[in-house]
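In the form predicted on its own, a lone chain appears below as structure tokens.
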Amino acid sequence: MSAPAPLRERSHGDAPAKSPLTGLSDQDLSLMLTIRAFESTLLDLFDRGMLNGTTHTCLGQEYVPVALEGLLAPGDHVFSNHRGHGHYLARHRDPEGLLAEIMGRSGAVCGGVGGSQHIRRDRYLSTGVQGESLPVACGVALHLKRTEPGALACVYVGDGTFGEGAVYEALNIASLWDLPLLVVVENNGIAQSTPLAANMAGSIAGRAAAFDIEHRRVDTVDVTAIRRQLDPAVRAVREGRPLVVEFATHRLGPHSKGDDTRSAQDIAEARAADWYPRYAAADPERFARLDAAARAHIDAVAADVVAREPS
């Protein structure tokens, strides 16, 4: 498959790369670890026959929404997709409500009718329909421009979403109308079972350029560096300059809970690029302490939600 470019080990020229934990708060690292623990627990619950249907985990991509959330404001709107648990948890820090929703138990954020993919809470909305969120986000961005200047609409899509015509209609409108639209592309190199090279001619950067929209590519898992890189551009979005941010990331797990068609080599390459061992090696004591706390928290959440009545 044609995978994203390898993650860079050096930050500026030939200077040694800084530790990914430099400047990163315990809160942000804990959030990344909580998302990792949550997704791993979901797969375990499926293996134990305690969940029905399917789910799409963001294992390997947890750092993306955590980095972006540090640049977003409470008044911003966030639109997610089928692989959206990390987006929701970064926004709302609510593993109890999300797991209850997925399991159809009391306390579910949407009463148990949305499941894993279709969540609405305040200014957060996720859907499993690829490309659907972009035109909706454009409409919201237009509303924000007229009524709440300075707020933006952030929409997460994948590389496979660029096969949908609605994407290009939305980008055209966003550029023509100077909408405060932030498009975050989690490019993990494969759309379900189709490698990027088999379904996309050209590049995501080229598609943004076709609509005169700025494009930024992120090739690091360093949350602090990501925020530093994107902060000026996100500020410009709030002033009506739409932006496409492309993360060269990696999906560790299968497309959904058990349908991984990638070769063993592709999977090994994805795991070699994982942020988790890099962060662990940077500060073993701090990482182990926060990781254990995150796992214990999610274990307690799972035990509580499993024992609840159906919603």
The other form holds:
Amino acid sequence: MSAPAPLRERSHGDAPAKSPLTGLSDQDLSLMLTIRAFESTLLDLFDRGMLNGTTHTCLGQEYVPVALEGLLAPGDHVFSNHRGHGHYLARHRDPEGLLAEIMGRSGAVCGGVGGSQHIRRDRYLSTGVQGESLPVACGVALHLKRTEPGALACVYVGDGTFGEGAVYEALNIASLWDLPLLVVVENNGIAQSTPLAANMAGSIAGRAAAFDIEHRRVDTVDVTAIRRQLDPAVRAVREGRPLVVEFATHRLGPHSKGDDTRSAQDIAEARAADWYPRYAAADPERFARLDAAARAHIDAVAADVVAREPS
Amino acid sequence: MRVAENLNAALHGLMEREPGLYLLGEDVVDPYGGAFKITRGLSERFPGRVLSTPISENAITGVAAGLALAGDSAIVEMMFGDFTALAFDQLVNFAAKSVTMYGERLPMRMVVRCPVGGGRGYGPTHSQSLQKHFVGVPGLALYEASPFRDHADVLAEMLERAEPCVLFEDKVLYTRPMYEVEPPFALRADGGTAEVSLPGVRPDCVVVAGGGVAHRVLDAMRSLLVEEEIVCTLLVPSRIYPVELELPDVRQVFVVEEGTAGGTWGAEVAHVVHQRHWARLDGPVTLVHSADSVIPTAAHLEREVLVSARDVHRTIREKLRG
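Show the same protein again, this time as the form predicted in complex with its partner chain rather than the form predicted on its own.
Entire complex below, previous chain first.
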């Protein structure tokens, strides 16, 4: 769906590009492609007037939960936000249940009550209010520390979430109480329509440092490299050393649907940073095969779910 | 035993019986034991489960919700009930909604305890009765501390509901003895709603009141009996929302609360009574509450705003005697 972009790591300027596919399994690549196909299909369903309410797609950010999933264990809790389809699909590989939830059809994960941004399944939970899940995750982390040492609570937030006071109350408590809390910040540089520069004084690293919390910044879309980079720090989280991981990422699509007020240049820059064409260029045959399979799978899921009875 | 001691004993008993129960709040550990000493002795007996927190009402409530989500139970102490405004999002948008918004009933065993009410000169942000702001939230049950019901039963009932509950504790109750009712009135307190009445006499009216104002109503009942020969029966529900009341067969009903005017708990009670008993009433339920005002600090100004025994007496006399 995106135009091919030069093989270039965003943060490295004109430095020579490296293949981002080293060691990436078919399963991981398929998962990224499945999330991409799912989100693209959702926007298409919206355009055709077939979805009720609103939704927020994670186009451009699919690699984040896929990379994280390789570092998480089944006993870990995952907290997601309004832009959570990728987080859910990475955890539960259940596009049928998710689409049914979004469409209010039979087989919906939460009976159609929660919809796109309020989903709970086993140890996965999303909520629609910014920053709200951080204190809740601290409570879960406190429980885990006492009863299931080694397990952690992982919370996905955005750069815009750092406007909420709940974030700081929670970071303070997590640090004071040595909680196994992993905060994953998807810093896509824009909060709905407001750029980061107009939203945040200082930096996310500085905010983590203020609470004596470790901070790692991820500037690549290379899933294997991300896992390698984060593995020691995530292990430390399990020992009660909270961590903020900041992904420098890009939101390709609108905030929700048809509400993108960014300049053509900003959108072009986001597209240029997209993982999709890079992975395609690095291993064209395998990519094309897995992409076609992911699209066919999601097409079949959509056809099935659309035809179902209301939930 | 005073109400504060009864609450403290209830917490001790509950912490002992439930190994998965946490208590969180500001300055709740010993030797301080909470701003009103309700948590005294708990942290020494149950270290690790009684946690003093930073001044972060929103996060404390969220942490409690997280514990509940993970299968534990949690009691949060707000230092002053006024500060529940800071926890509104966690309570209303997360904890209460989580009970049903994920498509199947999710047990959330948590209680937020709130010292409320005036009469102590603490001023506008430390004296409110915020009950009305929490009325009508799906999945959130409201209770009011009372001198007529053992708080061991109250807290156990709240946790058993498996949905978030708020317990409003009028601060003036803390130093009052439990179960104190002077003759000729008699107390019947064998369920969720306590009844104080004149034995063997058919009442002229029923007064529904939260535990915090019960003694103000009792003072008014005494003066109404002596001066006007008006006989009242007082009902003190432990759970104030959802409203569920069995009323004696009377034609006049009053609701007394310390909350200020506008969108009151009493209005909700009146609505329920009208729905069920309209045909037998002489007229609408009469609401008695504090003035439409902030609660001033100076004693003489505070007295003008807060609902008093005199207000209750005057309102009932005017209604029944014209």
